[in-house]
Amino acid sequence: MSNASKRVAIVGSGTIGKILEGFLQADHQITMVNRQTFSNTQWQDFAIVCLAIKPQDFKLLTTLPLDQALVISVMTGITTTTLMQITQSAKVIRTMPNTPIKIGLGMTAWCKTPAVTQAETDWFQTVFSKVSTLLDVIDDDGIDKATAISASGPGFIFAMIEQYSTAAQALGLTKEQAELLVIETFFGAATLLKQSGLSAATLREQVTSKGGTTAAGLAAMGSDNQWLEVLQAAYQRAQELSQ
């Protein structure tokens, strides 16, 4: 499969559908599927076939006639053996996408199975990395737990920021100010260890003299296992939408 101009039907009009439409639409011939249209699709038209509907609504279907398909999810709980078999392809490539890929920032994580052709994994490769850094993480296992650190991941650091934010206020600043104390300083603190090459441990040794402020905030963070808690408590509940 090249990169030519395919004919790609995008199941699903909510946010992830229309993002996947508005990078794939510069380079390949879209149509939209929803709820009125589906009974009607032509689905043996189409190369490629991306399932973007609530997972609920997947599994009240029972089949899908996509066996000459490429047939790419991005939902969560819905694994691999269960797209096959709904769907009736063996060529299924399962992603786990994260919000900033609204702003071509995303993380997808993704898996695919041995029916893949290499063609249509550099076809995935290419288009997908356009908005999102990919990293395969083999099977839906690996789906579970990138479910956990990066696609709930936005959810965990938006968490942090509103809870640093109103800490911020608690001494004195003004709303506006916190904000803007706390949003610049996650975001150039991510970019500063993106583009340093070193690791957030020798950040934090570097800014952390011995007796100062940082060490004093350091000590006053509580217990090394809070996040094993937070993404165990995640994963697991990952793992419970993929029965």
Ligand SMILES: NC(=O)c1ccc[n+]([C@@H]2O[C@H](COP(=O)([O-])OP(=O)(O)OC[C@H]3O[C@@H](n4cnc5c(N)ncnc54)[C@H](OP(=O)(O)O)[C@@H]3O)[C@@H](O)[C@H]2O)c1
Given for the second form:
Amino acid sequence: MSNASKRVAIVGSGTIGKILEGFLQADHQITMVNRQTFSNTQWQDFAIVCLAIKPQDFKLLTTLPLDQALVISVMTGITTTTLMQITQSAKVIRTMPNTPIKIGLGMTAWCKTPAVTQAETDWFQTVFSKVSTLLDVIDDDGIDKATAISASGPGFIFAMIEQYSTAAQALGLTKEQAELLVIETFFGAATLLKQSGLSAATLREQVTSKGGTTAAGLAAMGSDNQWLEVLQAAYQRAQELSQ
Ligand SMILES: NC(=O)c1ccc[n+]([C@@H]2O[C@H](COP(=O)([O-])OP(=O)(O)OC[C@H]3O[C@@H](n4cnc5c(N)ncnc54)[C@H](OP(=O)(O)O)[C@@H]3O)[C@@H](O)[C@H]2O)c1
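Since the structure above is the form predicted on its own, I would like to see how the form predicted in complex with the ligand looks, so please show that one next.
Let's see the whole complex now, leading with the same chain.
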């Protein structure tokens, strides 16, 4: 995209709006639009408009005159069809980032409408890949699935870490000792998995000797896949929010 098309409005200066501002401001001319400045905003001044307000606030807007702009949404539960209707723009990229984007380790699922050009897609990928890994999930249903898996995912992982750490304390360690052992184990295992190129199953087999401690722990874990229920519940809720 040309320099002239680097004028970006970010609507909503909350948690996600500020993160977007942080990684866009080096190469773009940013205008933060808040509740106070919203009604006086000259929308035609912007080639790109990022929507980072709560879905319930967005639904209160009847229309936004963004017909010339590329619209980037991070809002949960607002479909590309609704985005096109309210913004009056045919060019919409719907994204679903997760909170590790704050430290440049985000996972962003995205999809786009057919009118988005290749140059705009390239721009989006270049900019968002600075702070997250990207996956084109093709459509709104893909976004609902990613909402369950990667956007809600940090919450599931934090809950797991809490439980793991509570169990470690029950063995007689202090909170600090337990948390250090648990957090470093999660971090090291995830990094090894990512960097080694090996599957989780292979790495699990490598650390599981017959009759050893890992084998004893894994036997106690059982083979029930509780993640299926967790993800189905979150996916179903994402679908309800998209209605
Ligand atoms: N936080 C996450 O982890 C996460 C992850 C993925 C996606 N998202 C999505 O990102 C969006 C923003 O989330 P957030 O956590 O950043 O919310 P937030 O911290 O509540 O920020 C939203 C901001 O938008 C402002 N606002 C409301 N209506 C506005 C309007 N008409 N014009 C301009 N500003 C307006 C709010 O002002 P007031 O304070 O006055 O209400 C608030 O400052 C949500 O749709 C959420 O689903 C969030």
